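The chain below stands alone, shown as structure tokens; this is the form predicted on its own.
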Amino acid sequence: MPASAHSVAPLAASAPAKDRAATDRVGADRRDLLPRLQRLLSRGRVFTSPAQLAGYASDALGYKSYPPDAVVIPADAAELVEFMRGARDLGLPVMLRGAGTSLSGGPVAAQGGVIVHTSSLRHIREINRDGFWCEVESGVALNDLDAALKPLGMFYPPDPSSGPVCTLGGNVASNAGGAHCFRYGVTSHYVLGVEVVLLDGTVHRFGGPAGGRGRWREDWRRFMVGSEGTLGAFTRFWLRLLPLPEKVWTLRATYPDLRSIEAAIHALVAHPSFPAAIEMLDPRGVAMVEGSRMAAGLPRGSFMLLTEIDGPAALVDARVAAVSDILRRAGSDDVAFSDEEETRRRLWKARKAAGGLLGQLSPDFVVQDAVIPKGALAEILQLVYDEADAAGILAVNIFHAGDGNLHPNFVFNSRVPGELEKVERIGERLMRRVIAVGGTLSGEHGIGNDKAAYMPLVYGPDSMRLQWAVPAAFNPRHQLNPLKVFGERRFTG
């Protein structure tokens, strides 16, 4: 049955985040939690004071707060294994967390419990130049891996905007994408193998340098990628690498309206140059960038399109004129392009920093992550603007236009009565329309607890039962990351 044909009851109005956290906490005895944790980890690796826990109460979706009961930071993979062996006896939820850049309410203690911070697992164990793969620990930051690969003439394609800080563990858990996913694909295309610690403390390798072949034959890694911390704790990965392209051209064009930039996007998608990236920034985003230190000389009041072609030098040099002509024919009289590294870096910095600049406008914002057919682009963007303007909420669109992965940002102040409720109502209407036009809930941010209530919009009861069976097989009591992905998936203690 198509998703749009499901009979779905109205979604329940959300309670305030702090009230939800208090309601859902497991009624376990926490009085002796500190000594129990100290028996599982080495000295100085357990934190329970309110000041120490404050930074772990939310992810990058900062307006929702869920204080954990404790945070532990295993010194290495062996200590993480020891912790997991004793975790079941704690009688509390366990959440895995990397850099905390999640935008879906993923690595937070929605039922209280213990957050396991994997920041110490940050070694690049091996880079294999002949086989084009690497072995890395889950706490390695994305840009640190790229910095190690570049001198060797290789790169790892997924590139979310939080690359300077986001960890590979979080990228795999949410199946992250990034600006260049239009051509190169998302994280799942590059994970050859996963080492994971299950809740009973057993260590399993699913895949490896040879994918599903070789010494490690179990190919369960597809369950692990995108599992959002519900199945086990990642310790390391084997990742596929690619050779650096010989030449790259970055092109930037501005447009006066939504329809003309949509025409440019469709033309680029259909062109045999097959761009590596097609990114869009709306006039509100352009104004925000140009009012900051990231200013790139963009005309205010315009939509910006950023695209890139790469490959053998002779090939991309021959194609750059045709691509720039596409941008002009769609209605731009302001097209610029460059193969000079500093100019390209400045343009990409403006695009990737745009999301972070939202914090200068208001204390809170929600970034949604819907994916739509590209033919519905103008319709859905207009819906975003109309709904937000009618509610008095500022909406800014910054997203991966090439593959239809929208990132509408709703800027608000959760301390103003009623504003959070307005944003949640806009989010529900947006998601209903996204599903109606053939889209889905997430392209790279994951479901977390922010979009769990929308899952019945996409999946019928039979499909939901089948999906529940996967985490239940690995984690029958749902102790790992409860209240994530499925709104009723609770740990009962």
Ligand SMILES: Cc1cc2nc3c(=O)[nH]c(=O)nc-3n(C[C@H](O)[C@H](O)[C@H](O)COP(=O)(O)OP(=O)(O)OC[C@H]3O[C@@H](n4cnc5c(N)ncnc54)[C@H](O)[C@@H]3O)c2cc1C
Contents of the next structure:
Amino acid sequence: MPASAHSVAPLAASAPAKDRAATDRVGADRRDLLPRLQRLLSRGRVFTSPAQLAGYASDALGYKSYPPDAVVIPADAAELVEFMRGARDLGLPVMLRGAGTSLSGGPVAAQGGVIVHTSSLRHIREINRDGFWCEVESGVALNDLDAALKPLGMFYPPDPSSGPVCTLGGNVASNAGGAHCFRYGVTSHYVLGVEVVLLDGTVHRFGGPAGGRGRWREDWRRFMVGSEGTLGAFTRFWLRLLPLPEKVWTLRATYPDLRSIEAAIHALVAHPSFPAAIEMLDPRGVAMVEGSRMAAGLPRGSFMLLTEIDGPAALVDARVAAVSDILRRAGSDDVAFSDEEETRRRLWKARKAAGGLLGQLSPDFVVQDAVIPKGALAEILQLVYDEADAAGILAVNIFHAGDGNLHPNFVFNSRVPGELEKVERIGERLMRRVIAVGGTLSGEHGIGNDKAAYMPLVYGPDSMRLQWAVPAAFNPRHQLNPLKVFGERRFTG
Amino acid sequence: MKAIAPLTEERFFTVFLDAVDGTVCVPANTTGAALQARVAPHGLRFPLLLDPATSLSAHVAATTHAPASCRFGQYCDNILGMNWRLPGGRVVRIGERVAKTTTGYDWLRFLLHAGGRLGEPVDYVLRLRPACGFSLLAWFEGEAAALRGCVSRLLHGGWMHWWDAVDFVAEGDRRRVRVAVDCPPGEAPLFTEELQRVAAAAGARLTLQPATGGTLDGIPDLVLKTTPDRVIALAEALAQPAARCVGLGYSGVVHVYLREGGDRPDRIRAMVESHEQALYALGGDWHSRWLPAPAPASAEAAWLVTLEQALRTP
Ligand SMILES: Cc1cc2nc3c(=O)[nH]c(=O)nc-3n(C[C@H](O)[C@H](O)[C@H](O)COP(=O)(O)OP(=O)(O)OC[C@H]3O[C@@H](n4cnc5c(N)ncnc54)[C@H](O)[C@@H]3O)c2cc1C
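Now that we've seen the form predicted on its own, could you pull up the form predicted in complex with the ligand?
Shown next: the complete complex, the earlier chain at its head.
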């Protein structure tokens, strides 16, 4: 039974909601909420005090705050199913949350409601070495899976930099990528099966260890991957595995200008050594790292390129000279490379440190996630600089260059009137150009509510109708993660 | 932020070749041979071909994998976008021309292998790979245990990432393991040495031959999807009624080729009946271009109604 819609004041009034969406709340009477939730879950698994909710008001895009009405942590999948069965009648939005490292405003209560934290679904249930698959619960942290696979000589390739904490549920829901996806591909390439609980409490298994459709006629798993918590709650996955590469060479080069690093990237992507990763840090990123305790000895003003080749020792040892040659010929007189663990870590240092250092520059940042054809790399980066400079906003670029997956980080202070608006204007102009050159809005972070405003740039009337048909089939009232992916996806109670 | 006005017209892919990105947009009825002719001058290839004379759309309608899926993934990981004709006749753009996207719901992978039920492809945007300049086919023969040993060594070692294909081929009474290689000419001795090491360790005989047409097996009549460790047993079980079975080792797929004949659909049905429950239990499936798709499961009927409404809107 759908509950009647009447707006209520937020239960958790601890943090002032900075975003207009936080005032747009629906739901049951707040006095009713606690006992009703407690009936659905075991003792101690429902949280409503402002102090308990504070950590759930935003994701890693900290500048927007959306305090939820409550947070629940189901003890196991069975309890999550019970919760979902009851949730429909609560008359509140329901948001799934893994580690909350989303960079797109994904797991937040943009319309208020209940956040479901999957931190108890942490079991790696099976690793099948002969079958190249594993079965995991959705709250397993990515690096915990890798730690379990490593002794078996296996790995699961998608590798977002948030790996130490981010969950496989969040990875699947946002089709996560990472540095090594240039050769290995993104999460959707590795999901063999998904177990999902829909809002009506039904549990469905789409696929499984064999990675087919199972008894279904259609391949519903495809809609689940990348659905950003808007279709159902994932409880379990079957994931495809690969044998660990035997040996890795890491190569780092610096370049004096955009054109020469672009030439290096273009040469690398076409090279038969099939680099696993091609990453880039721009001069503003280099300056940020070199001005910090994490300084890596990079020349100021340079563009840094990092690439890796992996494979059997005999093969990669034979290839490393050719790859370093490519880097030099494109215009670098500063090429360093190593196959030795400690030195490789040092070569990666600037790239790994850069994300974490952004917070030292200014309180807030917005990171875009556009993917472009690589022929347009220099043009689009120049646009980022021109727009940001004209607006007086610092833009730092740290990104997956091999995939053409840009991450311009616009660093700003949301307490300075007008700064957020400037960043939004830059974002819109950038996205218009990205679409014009044949690119797309998001490569791996998802749309969340942060990029939803740009969706009209991508879909025409017919394809928009198809997009909307998917939530219409699984979550027609938009009770699951409302206002995400498409900003008009509003739950009306 | 001021709301952005919605597009009033569809965007479409136009035919292009982007040598930097290694992508190409071609009509879906392009044959494998025509595609290769178009991209080869740029040092590129589309590795997932089964038959040069057959259109790309017929490849995709028949199966989800090709031998080179071992190294490069399924068709749906190598077809980035498409112009798609909806059942109502209108054409929409689905997917992208770039390799990564999380922009909205994944209609591309949903529609790609949905047969003709939900429309048909007009153009595909394909992801291409560097053509390395030297290709080779290795055949391993020997006792059953030796062949299993070969497959296990080939797939579980660090070289696994570099084999274009590791297939178990059953034809009549003959059983062989086939490995396809595409590498720079200078690296050929390294690949050959590794193949010889595998043969010696597993106790199998090795024959090397130029790869021309090596994994162009043709369009399969029946495709079964299971887990990689079950491929050899499944291909063995189907080898007798079939003319030829090719088990794609890492992909967990068995391609079945049958002798022609009016009773072909009945023979396929019989094969399916004896294996489908075991496949379903693992989340596997089957597909044949000679049989209609199974009826939708009861739970999916309602979802399909919603989707079909959107797809069929004139
Ligand atoms: C420092 C840093 C580096 C990063 N680097 C990368 C990178 O290299 N590549 C990359 O792709 N991303 C990167 N990210 C973004 C982020 O880590 C990824 O998107 C990650 O996949 C999110 O996982 P999570 O567990 O934190 O999910 P959350 O942030 O908790 O949720 C993300 C989305 O998934 C949904 N969701 C979560 N669990 C479930 C579930 N069980 N069922 C249904 N829906 C669910 C949520 O509703 C939300 O929409 C980075 C983030 C940070 C902070």
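Only the largest set of C-alpha atoms that superpose within 1.5 Å between the two forms is called the rigid core. The model shown is predicted, which means the values in this text are computed figures rather than measured ones. Numbering follows the first chain given and starts at 1.
- Once you line up the core between these two forms, the Cα of residue 392 stays within less than 2 Å of where it was.
- Put the two forms on the same core and the Cα of residue 413 is off by less than 2 Å between these two forms.
- A displacement of 2 angstroms or greater separates the C-alpha positions of residue 293 between these two forms, with the rigid core held in common.
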